[in-house]
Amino acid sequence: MSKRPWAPDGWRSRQPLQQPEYPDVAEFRRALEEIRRYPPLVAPGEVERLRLRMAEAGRGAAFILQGGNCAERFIDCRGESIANKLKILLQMSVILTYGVRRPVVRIGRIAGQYAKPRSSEYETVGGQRLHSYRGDAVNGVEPVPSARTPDPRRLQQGYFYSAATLNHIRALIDGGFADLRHPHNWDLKAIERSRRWPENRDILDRILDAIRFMESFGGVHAEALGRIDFYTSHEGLLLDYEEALTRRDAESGLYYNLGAHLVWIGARTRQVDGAHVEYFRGIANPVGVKIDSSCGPDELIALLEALNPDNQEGRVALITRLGAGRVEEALPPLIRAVQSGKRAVVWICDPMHANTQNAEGGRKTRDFSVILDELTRTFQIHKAEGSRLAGVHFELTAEDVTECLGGGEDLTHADLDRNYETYCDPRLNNAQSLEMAFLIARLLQT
């Protein structure tokens, strides 16, 4: 972290980007307050766990999953769609370490995933100006101007449903639910249908019969098949209600975002002298930032100069999102540019934000063997550099939805609209998710 001076609210010397604005101002204030005395939503201790298997992975000891959904809704705060959540990244990290044969570091984007950056202040809804959807810790997605106005309630809300779901993953976790010796709770019959199934069957079979000469063996304890480090993340848009969250650690006199155990910067608000910069430096937590294409080499550095000028490991993911048709130019520089200055950085692929479409009559949509590509391209040019890519980041759901073209199911444009259930962008469906961790296992051991 930074050695200039640095407040929770020193972003405020900064114009901030992407925030909404909000019509009863005395409200929002009141609001702000009220978070400010809740209590903390994770703990200073689980954050420094995950930075410390943050710099694993970025060693190349660990591997790193991080998935969940482009907006979370407020709807979804429901047992089941919850467990199902957790039960698709439990799946798919299993493959996963099948594949890098190494501990799989599990991050959701879940417990405060409810704000999203939009190109545009206003959208236009039959003949209607309305305020844009921004997540439903800012308004509505009904497309009424009741609903679409900023609600500084909805900061309050965001924080309860939050705190409801990281309650539930923990009793999830604390249950047994994660126990891998029960394969009955994988229920792959989405995966069933694809043309690689027989393949994938193959991969868990292995799979499963290691896990039961492991127990049968003794080389692992009952408890330890059962119990699992997870944790939470974020982009840390909000930053009132960021700040909010933000709270000094009386033990080691450091500052954390105790709203999630990760927070990331987007690539619309990640400015060297940005007001989310400006935040970000201050924080102890492990901070992610999106690099899209734009990025050059010297915005990088700039950024790890101002957000890790300690060089501390496990401190800072890079996670790029550069699109399937100009990674193979952008990659390579960010690479080099690190790599001659000897900084410590996480590697992360993010290869779905490049590749949305538009299908026909405006729905967006990505296509599954693009997203692959990409994958596949960042994979082959970290080898070459003699770099390491240390994690892989999704937006997916474990519903059966309709969201993206492609995979084993060989989704087409006819079945976006069966069920297309996104407020924002499209997700890999259940049957989606796992076939990519399948293929991603299949490249690792390659």
Second form
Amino acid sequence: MSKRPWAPDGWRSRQPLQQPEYPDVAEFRRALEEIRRYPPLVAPGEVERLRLRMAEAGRGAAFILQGGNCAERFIDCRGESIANKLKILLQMSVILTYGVRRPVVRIGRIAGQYAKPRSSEYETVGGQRLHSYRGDAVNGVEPVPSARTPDPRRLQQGYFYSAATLNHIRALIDGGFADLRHPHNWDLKAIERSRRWPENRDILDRILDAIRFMESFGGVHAEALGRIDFYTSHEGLLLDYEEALTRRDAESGLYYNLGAHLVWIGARTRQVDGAHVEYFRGIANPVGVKIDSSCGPDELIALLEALNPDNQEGRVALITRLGAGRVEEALPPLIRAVQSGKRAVVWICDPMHANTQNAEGGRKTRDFSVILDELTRTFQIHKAEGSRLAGVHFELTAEDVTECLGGGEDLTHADLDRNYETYCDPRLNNAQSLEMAFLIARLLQT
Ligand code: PEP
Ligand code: CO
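For comparison with the form predicted alone, please write out the form predicted together with ligand PEP.
Every chain and every other molecule in the complex is listed next, the one we just looked at coming first.
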């Protein structure tokens, strides 16, 4: 890939940010040794297929929907919960397909999204100084010292929860769960209370008509409506873990991270000379990089040079999370730098992470209309600059949580208390996610 030599453990020569400190180092080494011997979760052929699909999205021939929890929880590794996550992404993808008139590539923040970067190492709860919660693969969320101490066995548990989740996703898809003719996929009760339901109902009717048409047309095999591609992704934060799941493909000689199809570098660890970029530059997977408003055009080009020296299509997704108030100023210079450098990139908009606000009582929330605002502006800016938005990235859940404000049911601050569940950032709930899909479909249609 790159001209400079690379090895899966080469990142160790640079001090990685955001890594937990394990009190029991011997136990940590033992856990990693075991993970190194576990079977891969995904196959190189699947990873290559995603890269091709991403290349298509970059060229405007497909559109990417990436979404899921901010932090997955071990306790949610349950059949129903996994099926619901798959279902909401599937429903959204079909609604988007209608709007963009292109195939939608579905990528879950799922089956491994168990590690979180934090702004401070410690937090104080009830007068007690505790390690911050860093995701279920690192420590427990309960605010007591025993739970918050980083525990290496959680890395192994994270692997097995990822494996169980992915196994269930594969079984559901193979078993026809995604079949568009299956009525459960069109149970949209969650948004019938929305004030925009009449317009959405209209789009939905047209989608259902199209499916019936394809079926009666006979040119489409039943299989084509039931078989879908679904890919997994997570933030590649814990480099020891990511390295342990990095395997050399004997046939091609390439190194793949086989813990997920796509891994991304978070905004806090994207330093060009940092350990994360060093690790990511050598794996053959498509990779994402979160781009926050502190990243200028020169830094962006340096990142692309490091991560994709051969300018391979579908290799790098730039996931911008600039903020509704900043995007007008921050995005155009980045787009122009990519254009004048003739860099192949896949632009994805994450309208969640720069629009987080603190509600009363210290809870984090996000406003549906602000999220939509960043997305709308991002789409328009790309269009005006002669560039192309290739996908969207959301934190969402299929459950009826009350974490983000607004949406079709106009959730208010008073509603947040009702069902606020996230371990980390606030997510769009089922109704808000579907509503968002309908709005994007309309936005991209124009
Ligand atoms: C995230 O995606 O949950 C996250 C922490 O994002 P970012 O790195 O963009 O802040
Ligand atoms: Co988040």
